[in-house]
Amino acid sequence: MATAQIPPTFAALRSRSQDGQVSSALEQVSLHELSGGEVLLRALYSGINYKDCLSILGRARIISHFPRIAGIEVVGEVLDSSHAAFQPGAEVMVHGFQTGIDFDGGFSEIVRVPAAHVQPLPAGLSPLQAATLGVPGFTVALALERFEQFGVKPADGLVAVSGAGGAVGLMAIAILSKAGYQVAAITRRPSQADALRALGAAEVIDAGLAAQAPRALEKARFVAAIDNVGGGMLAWLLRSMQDSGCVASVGNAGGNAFDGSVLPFIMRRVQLFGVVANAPWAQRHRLWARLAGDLRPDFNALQAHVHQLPLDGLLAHAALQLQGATSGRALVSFAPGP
């Protein structure tokens, strides 16, 4: 693998080890010091994702070897490549496959991948829009996917969105939206209603709802929900399904544990499953090729809440954004412009 277009060294936020505490901090590393793979890239993008917080803040044990550098998505532009697929100049993307866990992630300047991991950017789909989308997007689409299998419609109801100012959130609205969804968008700040309302949401209800003394069953308000919650926010919406109603799991930012009752699901027959943002070949394809056509939300519309960081300023957003300090898409940007 030739480098001659590589510096001997380049800026990363590596995560380290010692006495079973994680640290990160910015190093300069050299080529021969990231893991293994036959795709060397320039990294243009990388989206910052609640688990990558936890990871380098060390909040929760999911990197497994040290040193190693997080970041579990990355979009980038193709250096060097020994595979015959992927050509010099080429843009790509990158998620999932342990990227950033087993595998060095997108937390670096420069960034070395399996030819294996990596997939060319969605026809259609700048950089930009591709890496604003990135695991949230794809997220979503493995959910909406899920729905239509179960054969929820856009005129059967409301679907639910909690979380909805974070970046899960945030694309559930504008995509489900693009489809044809009446999306009702559950947060805990009330001043973000009009901002979500614009994003494509039909209705904005407040968090505080979940917090209220429990029924054994709420009122049936939604067909289907999305909940990047967990804990009582989970319980809540599982109780306020309609009948058949078809709930997806994608996060647990307010615990892992829930209380609950079979009622939903005997009662109601409500259908509850989680979704990790991994998938075979055919489904990322598949569901990659609708992003960028059927699902493609209104990326003006999404600008206002993407927010371009420096590598240097990762640490400090990292530990704003699991205080929930933060709202919207974040993104550490390598590259200039859109």
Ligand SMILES: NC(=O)c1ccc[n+]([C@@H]2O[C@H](COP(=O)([O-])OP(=O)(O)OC[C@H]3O[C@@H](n4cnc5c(N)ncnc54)[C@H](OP(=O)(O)O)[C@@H]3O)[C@@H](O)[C@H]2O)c1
Contents of the next structure:
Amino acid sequence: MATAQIPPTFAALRSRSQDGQVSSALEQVSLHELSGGEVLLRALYSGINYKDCLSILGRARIISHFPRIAGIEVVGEVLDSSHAAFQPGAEVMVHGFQTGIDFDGGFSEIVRVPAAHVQPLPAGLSPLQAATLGVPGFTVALALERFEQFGVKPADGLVAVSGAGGAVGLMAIAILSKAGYQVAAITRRPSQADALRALGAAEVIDAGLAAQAPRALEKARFVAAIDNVGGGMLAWLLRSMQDSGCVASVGNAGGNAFDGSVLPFIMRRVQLFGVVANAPWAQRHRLWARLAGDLRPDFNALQAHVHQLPLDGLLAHAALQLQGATSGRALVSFAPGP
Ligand SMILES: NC(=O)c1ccc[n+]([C@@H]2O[C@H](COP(=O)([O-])OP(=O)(O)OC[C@H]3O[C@@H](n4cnc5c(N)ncnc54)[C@H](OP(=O)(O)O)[C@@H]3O)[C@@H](O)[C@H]2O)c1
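Output the form predicted in complex with the ligand next; the form predicted on its own has already been displayed.
To see the whole picture, the full complex is given below, headed by that same chain.
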């Protein structure tokens, strides 16, 4: 047991609930306060997801029991393990399985997790590359696999990506363009157009187009779409699909409810499906191997969009991300040690 490396207390962002109000603060936490598990990690990077921002700022009921350390994903190094599959020094990652919700999560220097939730880092990915992809990259791979099952091919036409300047949007541009697809990046910030094109977008569309007075059906533009925004954007995408186009509903950064009609379905055979990143193991192994292989994005091009911040910068960042005032992929980066 590597107890010498394990400090008696360590920093974590812990969320508490009082009279229905959630607040989060940096605290010094002891090992015995963490939720259970066989594997103890030194966190290297924890991806900051939209859901984490909602969670730590108490804007949605995500955490099941308080106090809780949020953070739905973490890449780390095994410090100690009572499970034979994970030896000290191994680089691993955890995402989903209610991490940061039912179990303490990644916003902590030391993380304890059930061995059943731990995945070795995919061969060919460094800790930073795996963390950069994280839940957003895996989510894109889930959507892309469904497009492939529907028979969508790169030569078929444009694939729309909404919320293009966000983490899932950027990963979608990088991964889909690498796979040969023509990507139409939809953003509220056309000032980002050059950066989105540099990442691989073939076309950049002002999200304002989707807010114009709706028609029963719009011009048929897209063969597939990844929607990170929801609300009126999802309704517009459905009306803008070509015959047999498929739409992956991934996110709700712009709202949950949307108005619509059956016309896209009964006149253009449009297919709408949902994506949930908390996938079964067979799919995780298959898609992470692809993310390290044929779907591997250009990490050099992505680098400009990856923002690393210390744990004590997380709360301020989260408030900005929920306002839609951030862009790119944000990671809490933990200093070497403890
Ligand atoms: N289903 C799943 O398993 C899964 C997995 C990961 C994420 N998600 C969800 O997917 C969504 C995107 O996640 P993310 O990590 O990419 O979030 P993010 O980094 O915060 O990006 C969201 C993007 O959406 C756009 N946006 C933000 N607020 C908006 C608003 N009020 N109206 C219209 N557009 C808005 C912005 O793009 P522009 O500035 O370019 O317009 C923003 O960059 C979130 O809802 C998240 O919870 C779901």
